[in-house]
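Presented as structure tokens, the chain that follows is alone, the form predicted alone.
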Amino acid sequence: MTAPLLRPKRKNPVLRTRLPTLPPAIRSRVALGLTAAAARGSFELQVCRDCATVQYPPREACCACLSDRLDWRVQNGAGELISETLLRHSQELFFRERVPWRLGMVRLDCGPTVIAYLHGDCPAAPARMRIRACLDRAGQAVLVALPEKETPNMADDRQLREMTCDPKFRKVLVTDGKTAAGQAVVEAVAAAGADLIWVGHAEPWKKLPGFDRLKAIPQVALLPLDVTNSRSVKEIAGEIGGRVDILINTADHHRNFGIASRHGVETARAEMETNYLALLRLAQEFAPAMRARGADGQSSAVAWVNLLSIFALSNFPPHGTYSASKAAALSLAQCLRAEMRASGVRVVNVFPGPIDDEWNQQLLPPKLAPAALAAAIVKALQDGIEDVYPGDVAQEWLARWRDNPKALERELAAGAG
């Protein structure tokens, strides 16, 4: 069974922080197949439609008949362990830094063997296993075999947690704390473990709804930060800059219409301000300390996280302007993952279908409680998860969307959001 996790101790200021260092990246263009399943949280290997075979590694033709007819489809990782072994040295300095590490080979039951990291509470072989797709340091897939049952403390498992962010000891910042969505957030990382909550509220001065159960909770300390003014964002993070491991990007401006149904560009420029511009002044000053503390013991910076919209893929007219800032902030989203890649901090975007509050209200059913949103946050936490689509609306606007995206558009183009 898995040691639960200590707290970590008070690290200690004269100790020089070291660099992080990250497992070997290099994948072919056909094996970040395999990566862009596991930064949605799925495991998928590639099946021949015309003999069925699932292979394993990823090829470009198939591996029994030579066909070039390959598909990406999901797989339940069911598996037997047939045999193990513990590195004790390695040439890389990821590995020579975390040694010794656990490796098995296990046979699928969909036909192919793999090599995977092996969790702790895995029995000798042969045993039933069952396999992930995770995301490693790099941000490449890694398969990672874990017991057919769950055992306790499971996720604190040293190989496991290489690989996850979870908030667990973690020090938080949530840089909106003002609406249903943020505060929602909030306790949903109180609940995880989170050993200091920072949140950010723009008007300190108004009493909103909410904020008393915030301050109940021990964890949580609230500061005044809006993230629409680089004077307070830069004073808040030579406060605390240095000391955040996970940040979580709650702001949002939010207004309904389009270009034609509205007049000027005022409320344009403010969702501008909030959704892209607030994001690009929390990235200029943040990011370099999370990046410089990507190896900074059990508790080091580990993730940040960017709550988009699904209007960011494919524009819905009805929230036109809202989801052209969405859009924009995704792609510094996108920017932003490729500059934190090499601290081995973490980049999630999240993106929610039509959430609950007063902006949607017009919108018909099915929408997104603020609870269901902030588990979802939590979880991509806990499993490593890069890209979060999390809601029915989102699930079905991303099948589309990957199906035939300018068939998106034109649907929702003609009202059939």
Contents of the next structure:
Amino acid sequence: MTAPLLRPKRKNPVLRTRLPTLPPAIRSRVALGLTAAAARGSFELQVCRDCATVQYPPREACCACLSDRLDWRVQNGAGELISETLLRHSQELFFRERVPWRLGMVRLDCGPTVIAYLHGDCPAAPARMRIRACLDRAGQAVLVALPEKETPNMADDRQLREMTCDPKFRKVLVTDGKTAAGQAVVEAVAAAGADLIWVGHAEPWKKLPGFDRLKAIPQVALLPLDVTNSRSVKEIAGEIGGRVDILINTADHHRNFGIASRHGVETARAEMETNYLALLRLAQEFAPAMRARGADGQSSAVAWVNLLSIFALSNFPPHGTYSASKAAALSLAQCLRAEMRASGVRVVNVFPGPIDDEWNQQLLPPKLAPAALAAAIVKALQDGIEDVYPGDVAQEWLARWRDNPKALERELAAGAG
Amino acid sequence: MAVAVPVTVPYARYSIRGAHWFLARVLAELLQRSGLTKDKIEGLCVSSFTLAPDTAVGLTQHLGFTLRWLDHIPMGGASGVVALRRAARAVQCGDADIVACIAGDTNHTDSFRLNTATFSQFARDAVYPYGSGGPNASFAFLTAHYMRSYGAEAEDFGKLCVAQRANALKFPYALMKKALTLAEYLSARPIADPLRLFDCVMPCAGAEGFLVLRRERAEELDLAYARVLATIERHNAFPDDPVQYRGGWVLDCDELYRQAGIPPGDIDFVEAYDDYPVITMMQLEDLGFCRKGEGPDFVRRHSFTVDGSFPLNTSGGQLSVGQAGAAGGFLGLVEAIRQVTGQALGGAVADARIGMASGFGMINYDRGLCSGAAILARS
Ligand SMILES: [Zn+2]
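Structure of the form predicted in complex with its partner chain, please, following the form predicted alone?
Starting with the chain above, the whole complex follows.
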């Protein structure tokens, strides 16, 4: 059974920080279908629309009937471990630094045989397994064989932790603790075992609701961080930037209305300041140090989380300028993801539907409770997911957008939010 | 049909030369030993992993051959047998009078990693990202499964490796020059459980080749030749087996002996494809020397040395000579030609009349896809 992870010893500041290396990242285009699903936390394989054959590795045509009508469909991953090895020698630096690796060959009940990482708690072959698709440090999908039933300390498995961004024993910066969502995130990462949680607080002289509860959490340290102020961001980055393992940007400026109902650009500018330019400021000041610490031992820098909105995918006219600022932030987050890639630090984008707060007062339920949003963020970190769509509204919008983005645009224009 | 002039260009662990150099050396020696001039080689069949960006076509201009028949066989460990089959058909049909079959690769310090990383689309998408262990990891799976299914023990695989090393000590080109004991085999460094160091071949540079021609032509040229009694090949056999425990030989074994007109018991020695000993054991089963699952027992009953019972991999095989890329798919066939034509460089099998060489290649994803075998006889 996996031994529980122990709190890491204090780092010797004289020792050189190991530079990040990555597992092989090259995939054929057709294989990226597996990555696209894993980014959402889903395990999907190609299924032939004409003969229903499930196949793996990914192909350009059905290996049974040669049809090219192949759909990526969710699989339950159930299968049997038929062979395993403990790999002690590798051709690539990333693995050489981490051998031995436990690998298994699993025959899925749906047909194909897969090669997968084998969790330390899996029994010897033959044994029942379940396969999950995870993103590895290179950001590409890999398959992981897990024991059929949960085991104690399962997330602490050495190999699994190389794929995930578990907050346990890590230092987390939550950039804005003022909002309901920000406060819920702080509580959730504390409950998940974060070692230290810095919480940004733009106006430290104000006594805000909820701050007494945050202060009562032993790991929490309040910081005077104003993400709309470049100097403030620079100062705080200089103070703690070299120690942040997970950055969760919860800063959010949200006003209603689109173009016609509000005169001038002041509201839109304020939204861009907090929702877009703040991300740019944070990225410029915090990302370099996090990139350098992508392989810094057990508690390395692992993740950067952006709280976006499902409105980033397609403009929601009643919240039109807000949607635009979140679309800008999404685009910048893709740039940040690309720039973080070589370090193995994962950029996680969170696309909630309307959160149950004052600015969504006029929207009908279902609305996402801040605690549910926070739980989804922590789970995404623990599961190693890259794109998170928490709640029923986000899931429905995502399904409509993936099915036909133009249709969604028309529906939203007609007020069918 | 005849095969003649078995050539091995001495192997080296690493080389600063390109694959073209090794292929040139093997052609030069084929010409020199046969007394032929370049224009008499009408057909060429090439196998190499490190010839890129060239193919066999580029090689014709690089080495100045004008040909009327040309083939390029990218089938790794099955290349030798398949090259022989293709060349024999070409000669039979009059497409070429004499075909040179050659295979060779160079090995730089990073060649093996690069070749493994980009070996195939499936390997790149679904194997290499998982620990980048290359063929070691794939064969570890097959070996672990085979051991569990049929009761093979580490000592059984060790026995094959130790016997091959004994054969290799007599073979001048073997890279492994030290005797190997079973105790040393068992205590060697683990590579990918259950595989240990001496279960794995050493990648190296080198080349192999031979000529294919009609028997009358070989006699005219006064070349010692072997008769080709039978050949088989098969690709992607048993795709529904969850894990590989048998090769394509199973489908073609009866046909092989039917063509040759002999039973398995008439074979005097076998050159099995041996990139890992589990594959040797599968070939003993799948090529009719024992039944499926009896491989371990068969190994316990024979000695496998050149002078012992059931001579196997008489030059030491790839496990002791080295694996020079695609030349590894020629090594056994070239050694078989030497044995039946009385030209052994190392230990000679006493009264070797009929020999078998088999090939196995291309771990495209989770299993070897190509299999082949040939039976040769003394002329
Ligand atoms: Zn089909």
